[in-house]
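What follows is one chain in structure tokens, specifically the form predicted on its own.
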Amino acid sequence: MHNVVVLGSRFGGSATAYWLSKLFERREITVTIVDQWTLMTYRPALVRVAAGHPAQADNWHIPMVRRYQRAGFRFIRDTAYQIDPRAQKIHLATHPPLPYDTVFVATGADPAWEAIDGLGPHHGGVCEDYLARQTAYALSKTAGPIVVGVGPLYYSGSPVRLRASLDVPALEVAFLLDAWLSKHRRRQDIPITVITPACVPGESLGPKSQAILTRELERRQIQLIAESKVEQVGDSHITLYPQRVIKADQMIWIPPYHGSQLARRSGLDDGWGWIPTDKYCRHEKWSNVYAVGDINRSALPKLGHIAMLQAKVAVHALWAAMHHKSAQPFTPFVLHVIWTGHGRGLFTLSDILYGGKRDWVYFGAPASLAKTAFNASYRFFSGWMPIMP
């Protein structure tokens, strides 16, 4: 049988496992999933956790392993240290080397906190459950300015050009904080500022969404400092180039990102930590190595929907190759909803970033309800939705 290994068990890894279970007979392949956690932390919900609801963090730990076991897959709790594409083996931290015929790499990108002088997880964040919980608890003591910071994205050679690591969750948490503070009658005393290296809010979205976000930031008196270059971060201040100091009683950071150390150690990256792939998400040199989600350089920004699309394309490509069929290439587009608080949301369906012409948006209560419903469904079905993109 064909030996398949999936590295990672979040959006991309889970969707990869789903399609492997749907397309292949059990007698055709063996599947092993490797991840350091048995529970997936569902990151899209962490913005609500950070915005004043710390207890909700525990609600978003999803048990993925049971789904894999029901499908007849093997799960190894470990960390992949290096992939050897010549020997077709994966070196793990605590288990013996794991052989493969095909490997799907969905381990994500690595934060680069150290890229900004003085910056660290202790300043607050929203991308991991412990950071979101810590940030929410700190809000109860916050009496002064709140700064939501977005770090730069370090990469080269991607089809798209972005400056910010990912400003969408930063804007989302700023809006939710505004609503939470208003509800508790504290908003007028606490200014909120968003700093980003991007030129416009919602850099990864289309121009229509960017216009709505700009309008909402102004209407709700959330200051936006665009095209910012952070030189240094202290305990209660941020220094921007040239010589501008922003005071902060509380910070919330989306850190810089610089690709993957795993990809670098394995010699599979493009020199910046991102895996270069063809239109089927296959490595440009090693055809039995697929890259899904954040680690794939073909479609920044890194959103859960794009990871799920890449998983579908990659597994279908493997199935087509093994069954002498043709496969559909990866066609990226942005499908995303931002909670903006007060029961409203911003829905975006756009391929402008990738050279297309679609740019459809909707701003209102149904968008917020749709995101809430999707999140609840993803948790209920442990990532294996009845309808997958």
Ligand SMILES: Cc1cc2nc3c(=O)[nH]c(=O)nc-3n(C[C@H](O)[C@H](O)[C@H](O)COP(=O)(O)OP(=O)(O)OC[C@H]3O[C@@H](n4cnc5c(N)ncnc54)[C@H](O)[C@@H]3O)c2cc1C
Contents of the next structure:
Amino acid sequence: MHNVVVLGSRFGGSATAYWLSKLFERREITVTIVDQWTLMTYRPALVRVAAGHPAQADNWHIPMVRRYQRAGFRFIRDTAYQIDPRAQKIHLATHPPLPYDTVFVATGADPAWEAIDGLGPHHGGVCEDYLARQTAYALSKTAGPIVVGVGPLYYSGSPVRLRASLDVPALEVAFLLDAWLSKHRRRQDIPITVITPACVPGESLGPKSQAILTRELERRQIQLIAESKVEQVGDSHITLYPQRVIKADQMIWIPPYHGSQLARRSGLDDGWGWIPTDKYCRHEKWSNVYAVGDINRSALPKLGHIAMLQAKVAVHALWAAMHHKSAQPFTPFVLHVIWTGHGRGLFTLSDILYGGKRDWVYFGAPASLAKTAFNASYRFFSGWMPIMP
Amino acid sequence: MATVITASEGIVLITVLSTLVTFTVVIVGGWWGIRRLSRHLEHLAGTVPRTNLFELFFMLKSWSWREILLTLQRSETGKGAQHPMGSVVTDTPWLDQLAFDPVTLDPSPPVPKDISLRVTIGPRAKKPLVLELPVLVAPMGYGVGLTAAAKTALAQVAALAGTATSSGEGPFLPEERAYAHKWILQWSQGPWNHQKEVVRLADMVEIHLGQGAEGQIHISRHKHLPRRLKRMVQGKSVVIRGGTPPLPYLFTHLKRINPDIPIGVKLIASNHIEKDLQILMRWPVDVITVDGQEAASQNSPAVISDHFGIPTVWAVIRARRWLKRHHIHHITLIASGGVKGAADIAKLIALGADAVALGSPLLLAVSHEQLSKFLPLSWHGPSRLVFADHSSHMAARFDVGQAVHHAVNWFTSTADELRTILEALGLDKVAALNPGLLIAKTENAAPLLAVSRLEVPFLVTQLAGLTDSYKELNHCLLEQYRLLRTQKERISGA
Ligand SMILES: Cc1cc2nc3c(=O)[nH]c(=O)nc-3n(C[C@H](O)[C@H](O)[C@H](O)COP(=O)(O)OP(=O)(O)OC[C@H]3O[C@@H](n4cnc5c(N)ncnc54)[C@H](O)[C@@H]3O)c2cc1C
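Next up, can you give the form predicted in complex with this ligand of this protein, since the form predicted on its own came first?
In what comes next, the whole complex appears, and the chain from above leads the way.
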């Protein structure tokens, strides 16, 4: 039997497991999934948690293990330390080395807090449950300016050009905060600023969405400092290059993305911490190593939707290789909804970032509802939805 | 004119009358009862209190509640008595007998603006630990001490407070490592965590040489162990060996696996702490934690917790004095044991510690507002919520979110209080705290300051250093001589 290991169990890993269970017969493969958490934290919902709803954090922990066990897969709760592609083994922190015939790496990007002088998770964030929850608690006491900061994306910069680690959730938090503070009649006393290295808001979305976002930010008096370079972060201030100090009573950070330590330690990265793959998400050098989601160099922007697309492409590629068939390559497009508060949302379906021409946009209540419905169904089906993107 | 009473008025009248009668009976009965009781008590008081209630008075005079409860525990279990939450025999609350000397007109430094609480742990290491405040989460092991939920909460708290948390003596918990921004692996003599991978995942390793509440004894646990832990040890009981681990081998081994991070040791605060320090200087130690007599653990043997070691404050003073005397400035000194809040932390830093590790106050903070849920229905103490040895239904009630919120509040207020102390002392950084800023409020505490302020003259320092080197040389020569002799004897025997 072909021995498959999936590292990581969020958007990328869970979708990989789904396609493995769909495409392969049980007698064809054995599947082991490794993650450091038994519960998946569903990150797209965290923006709402951070914007004043701390108690909702626990609603977005999705138990995955039973789902895997029902599919006949094995789950190991441990930390993967290193992949040895030569020996085809994964070194785990506390389990014996795990052999594989094929490995899917979906362990995401490590937050690179230390890439900015003084910055740390204690400054506030939204990317993990505890950060979003604490941000929400802190907001109840905030009386001064709020700054939503976005760190840079460190990568080779080609062929797709992006500057921010991920600016869409930052904008989403800013909009939701604006709505929440207005509802509580505190908005007039609390200025909100978004600091991003990107040139435009929503840099990964198409020009139409960017125009709507710019307009909406202006209308709601959310200051945008684009193309910013953060030099240093203190307890209550941010120093931008050159010599501009922004005061902040509360900060909410999307940290810089600096690739993955696991990829680096395993010698599988491209020199920037990302795993370089071909258009089937297969490692450029090791054909039995697939990279799915944020950790993949070509996953740009670092969105859950891209992770799910790549999981489908990668598992189909393995299936095709094992059954002597041809597979579909990864054709990226951005499918995203930003909650903008007050029951509205901005829907984007675009491939402009990759040189395409598609740029469909819708701004209104149905877009917000669509995102709410998707999130609810993802949670209900533990990521294995009847219709997978 | 005759008054006619209706039925309803009659009922009201009867009720009022019966209430009055009952009230009078209670009052009279109570008065009579009290009088009888006092007469009885008066009589008892005049008799020999050997077999009556007054024995309790004499007992409580000579016995503390602690001793009574421990005695009852021994009679119930037939085993050595244990208790959590640190030593209860701390007759001298040393730190409370010290106060800070506020700045006034002389000296009158400028009001500090940006007060920094930042500390660097193990500055000589290539990757030292930089903490936002000089307070660490003390080592408390998963499974052998705390539940997974409590450990996870503390890891989140540490990340949000900008400090480090420690694995403690328990096995590796992937969630803890994932949440903690800075994670210290405590190298214990338990049957786990010795894999190279675990060492490489650490931001610092601390070799456990014992702790104030337990000495260097072995620890065995066989009840209520988490399933994950049982699976790891492939058995029903866990034994953490006692004694000193092979230090020369350990230092080389750890440095080889993860050369860039600080390596520390956790020492029991003993009365021969200087000798221990001298021995430790043979190896590349970056951090020394002194765990005082007041230190707590989940279930410490009462005979050790209450009757061994020296107080944390004395250990800090003596360790710092020894390090200064030997011109050793690269070693970070961490104090732990019995520390309760910002004032204690600041005083210990003034007396020579670089940072302080705390456990009990954090356990109180994470349990805050979580006990009322089940208190009326159970007799369990607050620690039951976070300690590992309980039935699983209790663990489910622990709300990690709420726990993290309260413990982060604790850290925020402690940082605020530390800044307030520094401001009142006219200082802009925590490292500027020194013994000169302290006042002894009692005669008892005066020696603390006398010793910590003691300037060591140059010649004395040199002489002390020379004596130490001589002693070490002598020890080596004797050892070699012994080896040679045994070899000779063996040859002649053959
Ligand atoms: C606040 C926020 C909001 C977002 N909103 C949206 C949105 O609305 N729509 C959208 O499409 N995308 C959104 N994203 C992006 C999306 O969440 C990510 O792109 C997606 O999570 C990537 O999935 P992944 O599986 O590649 O990696 P991750 O989500 O990072 O998951 C990696 C998994 O691997 C595990 N892991 C990591 N290292 C190891 C190791 N060494 N050993 C074992 N396990 C390990 C982790 O525990 C984790 O479970 C958002 C992101 C954030 C931060």
